[in-house]
Amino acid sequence: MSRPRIHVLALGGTIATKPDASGVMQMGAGADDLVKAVPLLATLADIEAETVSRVGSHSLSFDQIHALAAKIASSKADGVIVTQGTDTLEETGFLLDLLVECDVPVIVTAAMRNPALTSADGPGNLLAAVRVACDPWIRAHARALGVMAVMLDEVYAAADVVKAHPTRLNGFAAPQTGPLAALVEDRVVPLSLPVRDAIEAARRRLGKAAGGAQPVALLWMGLDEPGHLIEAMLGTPDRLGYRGAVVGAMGGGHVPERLADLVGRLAAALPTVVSSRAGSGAMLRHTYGGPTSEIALRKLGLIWGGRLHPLKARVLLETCLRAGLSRDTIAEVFDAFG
């Protein structure tokens, strides 16, 4: 039987760094370099390597990921692997999951340690990603699994994975759901299938999401937050250029009481999503009272982000705005996330 054809698309990131004359790591390796560093790949699949960009993921844009999604959709391969930096992997993976719908595995992987270190994890993560893309169970359930992230021999749903530590090898996790599969020796061990009703419902509403960029502010709530950024947004006719906002709220969906009027006015001015800064677990809807409790904020017209991490809520809101969805439709899309 012929080997699977795997398309590796390289964006840059730590996995693609090389030391310059001073020893500082710079983006230098392309897709061919990454593949050559793992000779075992040739025994698993026919690899097509393509360098898309050479940037850190902290410098990627929504437009670049939309273009990447179109490239993935047009690929004739039996599986697609995206290599990138870890800084925004949890966001780019989720955006690809919203945009890409295909019957072959689509996997995002990266490296926590650069290639100059003895314990660099990039080659191992790329090898694991190819193993996952070639696995019969993964291929049979590709549509049900959606876009996946493979890091440190674990497979995560892109909708659930988060970067939980800035530097450690085990920097990625899915706190709400755990991994979908694990790699042991040279095999993939299935563990679960994700619940994808909300993703599928969002895709039906989003369509091609072909509009231009729609900047979304991320407003993180903390102890004694005065709300000056919200005041500045409300004080200019163009809302400082933002078309939407995500409030990283406290607990189950709360903000300081002094901000009650401000967040209500913000929600009236532009679509505003509330998502828990805890980043894991669905928010409350009707437990606490008070002017900035979850009950009051929902009555003020703020959109509830459900179980989505604020970073993922921002990705979904930008995609909804890009698709031209109304505020009420956006609220329906988010409501499906709990």
Ligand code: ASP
Second form
Amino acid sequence: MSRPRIHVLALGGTIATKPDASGVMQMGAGADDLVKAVPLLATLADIEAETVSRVGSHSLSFDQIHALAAKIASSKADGVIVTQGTDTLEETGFLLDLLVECDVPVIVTAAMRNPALTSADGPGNLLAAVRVACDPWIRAHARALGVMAVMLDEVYAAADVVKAHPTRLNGFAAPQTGPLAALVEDRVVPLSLPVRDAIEAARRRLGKAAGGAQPVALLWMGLDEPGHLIEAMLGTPDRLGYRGAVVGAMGGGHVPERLADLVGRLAAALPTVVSSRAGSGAMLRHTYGGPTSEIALRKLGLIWGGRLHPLKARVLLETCLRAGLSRDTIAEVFDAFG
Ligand code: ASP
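For comparison with the form predicted alone, provide the form predicted in complex with this ligand.
Let's see the whole complex now, leading with the same chain.
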């Protein structure tokens, strides 16, 4: 039986670092180096290795991920693996999930520990990602699974995965749903299929999302937040260059009381999504009263982000704005997320 063709696209990140003369890690390895470091890969698949960039994922742009999505769409491989940094994997993976038609497995992987450290996880994660991409159950369910993230022998939906720790090997989790599958020895153990109705509905509305960059402000609410950034946005005609905003609200969808008028005016000025800073779980819709309760904020025209983490809500809003969707359509897209 012929081996699956797997296309490895390397963007950079810790997985691709090398120590410089002083011992500090610098971007260096390309896709060929990553593949050569794991000889076992050649026994599993015919690998095509392509270096797309050599940057830390904290410096990636929406435009770069749109270009990557086009590259994935034109790949003739039986599976695609993207290697990148861990810092924004939860955002880039979700964006790819919104943009790429997954007829074959599409997997994002990375490394928490750099190659100079004992127990560096890059080679193991790449091997695991290739195993997952070649697995018959994964291949049969590629469309139902959507874009996946493989880290530390677990397979997550890119739409649900979050970076939960800055340095530990087990830095990734999907707190709302858990993993889709696990790797044990050399096999994939299926655990669940994701519920993708909201994502598929969003994808239908987004189409190619072909417009240019649409900066979205992330306004994280904290105890006693005075709202000066919102005042500054409202005080300039171009809203400081932002086209949309995500409010990382408290709990079930609340902001400090003195911000009621400000967030209402912000929602009137540009599409503004409320998403819980708790990071996982759908928000309330009709439990609390008062001027900055969820009931009041929804009446003021704030778009409810459902169960999306604020970072994922920001990705979805940027993509909706690129696609030129109206405020009402954007609200419908988000409404499906719970
Ligand atoms: N700063 C790095 C990056 O995201 C961290 C990593 O790769 O883990 O590119």
